[in-house]
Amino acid sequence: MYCESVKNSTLASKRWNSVLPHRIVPVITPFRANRPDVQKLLHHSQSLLNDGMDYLFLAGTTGLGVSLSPDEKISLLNGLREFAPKLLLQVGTLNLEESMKLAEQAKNSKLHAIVSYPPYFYPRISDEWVVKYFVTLSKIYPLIVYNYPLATGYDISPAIIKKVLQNGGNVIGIKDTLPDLAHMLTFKYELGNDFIVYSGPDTIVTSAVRSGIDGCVAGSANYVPELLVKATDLQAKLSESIAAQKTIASLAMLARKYGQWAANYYLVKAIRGYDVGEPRAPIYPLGQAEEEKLAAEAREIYPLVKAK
């Protein structure tokens, strides 16, 4: 039974572009008056795809997805319908019925795949319940598990994935948001090369892809996608990739200094030169003085930052 499940998962994984590594941007959600701005999202998404991103990840952590209602997620999905083959949608919620409806919507829209956290806020939930949750969603549409223990309190293991597969689920990969390359590689070693593993932390993408990880989901790609391309280019000189990685890491640390979930919006404006709205409370906008200081410090790290 397990072998058959792995076979089905492998067949699903063949839907993915065979050219590796995959560069995935967890696209930020632009807000205006505390409501999603679909037009700004459309413009930003097109710009990122033009600059080398392979896939757009909607409603992830960087996109403040946990603050979006199911209807808002669907509105974003509908706004980006023309990019459907390039879209991943985070469907995990604390209401399984809502998650299932989002998965059905993704299926009907012919997205590339769905993504889901475990049931966050319940860190002591039993493994059996986590397995049931992922089996239910992945039977609707191919699923990439989103492992983010810092946010969910639950660390997904290869053993969990194996149980999902043994129970007929169709998990095709994992986004592993731990700054631990050995943890990522364990999934490749135990589940095989056809199981997709993506690096979550921006700070180790070069090491990850050169160690055999299939790609990365990097929030910094919202403002420096060109650097992510360089950092993950397996044909480039290692020194060039490392230089790009260092700049990405420095900018990511700068974002954290100002509160990364808000700073991401202003780094897009400073570096890419267009407005992507504001975050949604309780992630509050930066003040004008903070925004100017952030742009100035970013300019010291990355001289291509546009001066006001």
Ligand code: FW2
The other form holds:
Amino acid sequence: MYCESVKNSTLASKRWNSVLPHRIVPVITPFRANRPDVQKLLHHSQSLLNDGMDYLFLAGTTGLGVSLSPDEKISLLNGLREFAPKLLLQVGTLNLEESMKLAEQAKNSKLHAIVSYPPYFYPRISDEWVVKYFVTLSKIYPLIVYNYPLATGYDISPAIIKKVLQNGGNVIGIKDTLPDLAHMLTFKYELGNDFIVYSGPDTIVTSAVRSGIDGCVAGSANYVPELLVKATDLQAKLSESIAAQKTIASLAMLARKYGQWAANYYLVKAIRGYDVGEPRAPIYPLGQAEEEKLAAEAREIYPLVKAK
Ligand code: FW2
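Show the form predicted in complex with the named molecule, please, because up to now only the form predicted alone has appeared in this conversation.
Time for the whole complex; same chain goes first.
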């Protein structure tokens, strides 16, 4: 099973008609005066595509998507219209009608696919309701389920995905944000090799793709896309991929120390040398002193960091 997965993952994917593994960046949403700055988003997105990213994931966790209004999400889509076939949009909300409208919008804009959290926040909802939710959205447009139990309070299992498929849903894959490779592989084993599985955590991308996982959606791709490419390059020497993975993990841990969702903005500035605005409260911007300390610590870990 292991060898078969590795072999297949080096081939062109039938379903996606592109070479695996996929590197997907959950692109941060730049804010200025508390409003999304679409020009900055466009510049950042183009730069990440130039540096090896295959797809851009909009309004995800790193993009502070849960804090965006439906109109703001649509403004991001419209601003990146030229990249439509490379776009994924997180449509899951606690208002199904709103999510359905976003899915329709994704369909009309001919995006690559939609992505959705399960209905989050409500504890102990029944599997049946989660299944209904995913069936409804995936009947509108092909869906990648976004599993992030720490954030949503709900862990999606292969059994749930099977039920969605049995009920006519069109779930084409899962993005699994659990630091647990065995959990990711279970989806491959139970749903077959054509079911796409992406690794969420930044810290295990090399192990994931070398085990037959189809790619990664990694927040650190916002500031070190070149390392994500190296860490997931199946043709690279394993020692080089492991070295890249180690640097990614160190930077991701550093981000966590400063508050990951805000730190991402400042790491882009420190490492890539351009401004991507600031986060939106309640993800608060860092102060000047903190920003400088973060940049100095990042430089220690990754000496290629451009001096400002
Ligand atoms: C998102 C992601 C990536 C995250 C991971 C967090 O929406 O931000 O799961 O990079 O470290 O999909």
